[in-house]
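Given next, in structure tokens, is a single chain: the form predicted on its own.
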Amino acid sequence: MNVLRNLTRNRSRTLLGCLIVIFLSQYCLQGGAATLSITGGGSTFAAPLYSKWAANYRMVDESVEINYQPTGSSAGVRQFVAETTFFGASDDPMKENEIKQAKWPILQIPTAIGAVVITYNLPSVTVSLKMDGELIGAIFSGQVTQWNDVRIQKLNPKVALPNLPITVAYRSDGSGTTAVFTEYLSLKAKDWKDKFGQGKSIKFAVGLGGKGNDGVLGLVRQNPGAIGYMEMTFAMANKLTMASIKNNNGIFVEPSVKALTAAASDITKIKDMRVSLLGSLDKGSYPISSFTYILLRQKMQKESGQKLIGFLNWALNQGQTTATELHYGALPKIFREAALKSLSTVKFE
């Protein structure tokens, strides 16, 4: 009875011995500190960006843990301005009235280039439609109902279009990528802004609505004949066929990192970072284009707020090879040197 006595007792003390190595070894490996824990969230459209972004600051301070949380952008606006999260983020920069509403003053930091594309599932197609912003705000209140319609053959007349009723996927929490696919319509399709308007929450006059750039997705995906509008990384990712939109010029475009890219490349200089994309006349343009931004008080509490500086410095830098490999443009030298420039006013508590 006591060799099992000692055995038993020789067990738990290695095993507790154990422990303590593994715990001390972890916390060396820290420099001795404890990881600081960063949360913010907001927009969908930016997602898989940040969340790649976070994962590979790691490697790079160790010490520091981003937590973001796809909200959409209206969520990350709001969450923002309460203080419940420490930075947002959002497709749609903030108003002055959204600005008027916070404690302090605020920056509104451009991350990257995202595209809004128009996806749909159509089995017997498998080209790449042909859109316009007429055709597409047409779809989107109702007015066309079926995939063989005489205004979609208009545009592709080599296509086989099927006998298939549209279903309409559209976003229902607020969301920047709504915002920027609203403006998008009420610039490009008659009667839009009068009769739905713009920003980051609208009625549609008909459709499904899912949550998040994935509720569309899955919308998209489980209903034969469906078509919605969602960022380009998750149409990709997924493998969705993704229309080709007729851009200022007349030129029909299909979504690439290349085309976004473009739609920034005739801005030659910044009154305001807070900048529309879809003007562009560049011939190579997507014309669903949007820069994403980073939204932070322009004075933070230090220990945060130097590593969140230090976090945002590396991805304007070193992180934007990791954007162009999820299909988002880099931002452009003029736009990029800005937003440095602009992360260097921060002033900490």
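Residue numbers count along the first chain shown, from 1. We call the rigid core whatever largest set of C-alpha positions still superposes within 1.5 Å between the two forms. These figures come from a predicted structure and were not determined experimentally. What changes on going to the form predicted together with its partner chain:
In a rigid-core overlay of the protein, Lys95 has its C-alpha displaced by under 2 Å between these two forms.
Residue displacement note: Lys211 has its CA displaced by at least 2 Å between these two forms (rigid core superposed). When two forms of a protein are overlaid on their rigid core, residues whose CA moves 2 Å or more are considered shifted, and Ala169 is one of them between these two forms.
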The other form holds:
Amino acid sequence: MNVLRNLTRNRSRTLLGCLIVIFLSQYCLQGGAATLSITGGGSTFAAPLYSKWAANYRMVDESVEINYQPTGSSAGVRQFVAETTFFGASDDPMKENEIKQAKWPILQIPTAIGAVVITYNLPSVTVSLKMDGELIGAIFSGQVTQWNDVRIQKLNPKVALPNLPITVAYRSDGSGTTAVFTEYLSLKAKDWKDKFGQGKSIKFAVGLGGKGNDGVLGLVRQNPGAIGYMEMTFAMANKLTMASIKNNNGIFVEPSVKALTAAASDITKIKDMRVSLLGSLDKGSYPISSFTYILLRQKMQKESGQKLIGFLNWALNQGQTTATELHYGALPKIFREAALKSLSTVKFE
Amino acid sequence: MFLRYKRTCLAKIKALDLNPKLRNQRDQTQSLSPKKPKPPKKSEIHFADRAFYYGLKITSWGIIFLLLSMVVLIFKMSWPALHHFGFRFFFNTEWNSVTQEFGALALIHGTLFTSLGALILAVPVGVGVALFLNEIAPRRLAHALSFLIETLAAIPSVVYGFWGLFVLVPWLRQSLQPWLVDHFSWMPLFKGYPLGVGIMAASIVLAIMIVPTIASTCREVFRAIPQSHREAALALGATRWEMICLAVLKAGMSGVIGGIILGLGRALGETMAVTMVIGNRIELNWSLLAPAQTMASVLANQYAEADSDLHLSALTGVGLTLFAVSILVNGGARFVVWRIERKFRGAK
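If the one shown is the form predicted on its own, what is the structure of the form predicted together with its partner chain?
Below, the chain from earlier opens the complete complex, with every other chain and molecule after it.
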């Protein structure tokens, strides 16, 4: 009693007392529920999805907390192989030689489909401009330098293009987005592969670099005449104008969740889940898209492992609607089944 | 100076001897204190004292150990790249992770160029602000202003970056840079297209960031200069301007340079704010309008997503280079301070 009376003697002490009580109660609550924390990390592209899943899953299973750290795909793979994290996440699936480094068998589970979109800042143009791989390559390699260039006009005959120099904006940090984008250009644009190649960070011939999606967004928003590439989820959330890209059937498709899901729908048989979606032959598919993966050990520590598998099962079933809400493409049925099947092969030790 | 002080002291002692009242007082205080203080034995030193002594020793050696172990680790990690490229690493401007060709020259240039630009802008302002606060401003205004400047120093760098990106860059692109291009594009320094982001934006943001550092250090230095110096200069007929030059700036020169070094250190290592406004192009450019890349910024950009071991090692090599450049710059500045101090002593 005395202690309490002392505590309430003046206001600052009351405050202190309250704080102590709050901290203690927090501690007790946390300790009481005995939550299991599972740490994973990697892909920044899929981070909004995984964070949302983790938050939603708390309502399904209170005893587990999925702690996802968006460190970037390469770092995700490295930390996973070094056993710093319990699971990894990467937009680029691990290749055979990387898997060999890990010493233990690895499962790579696709969780959602993402896309790279082309956005631009042309105050006078409000419609979605049509572009193909060849044109995008020419713009990003500095061959097309003006917006009213004939090559742009040819694909967009009805649009009044301004006489404005093009400012290219690219990702200056290493990124799966750049990897998918440059892989697409290597396939579709002449000379791109020899001149620039493909990878997470390449040397662009022209333009400005922005760090992260928001860096590119800043550059595009600020510079009239700027053009850049970024994740579709990010562009959608910021309501940017996006270019329609010509797909493998010669149809110009505006990026949308539907067009993303379509990108994987023409695959009827799955040999390897590490499949590129750039060759999709579906008519409604958006051409610059790819899966994003979660990396797991085939043999896991029992307690955390079972919880993680529970989480992933939930994510691949109920979680898919969350994915489309966040503008990711949902997995087609056969991929979902294959992913669930491969989850069931996990062994616990 | 010193002679005069000695004379007054001697006079005081004499006065003590002559004045019986004062002499008595002195004798009393002397008899109270022990005649010969014995050096304390080891066992007599209090435990807390000893603990304090060893505590200090451990922490200071710890710092040295930490620094050395960091150097060793960074060197070890960057060795594959340094071994692979040799000295070419420092003289190659190409940085391409597709062809696995890594050279740090463009980055070193970017770091030094932006920092130099920042210093050129920030030193006159910083020193000027310190002089104004100390010599000219009324006390109340000086208090308010110095508080504001210290607040400026406490703003996180990412906020400066945002400000740079959303306020400074549009202004540069729309107003200053087109004008510069129109009138000065014959100078290589102002060649190019007004993009807004680039070396100029980075230098200005850095300059604003280091002004408080320079100003507050200089202010402390100027404050430490005895008032009598200023009075002497004024008494000899100096104007206020001459007084500031002679009695304040010249006497405080080594301190001012110390402040500049502190500011430069911040500019060299600044990462976030620079990344946001510099344009992130690894290219050696002499134009202030062109985009570039600094050593700290390339680390922030590429470290997390470095694919190959060579890329990672080259990035660590850049870290090592940044470390070396900082040490060289610091050493150089210290050398300048030493030279100035020696010159002053020689003059006396």
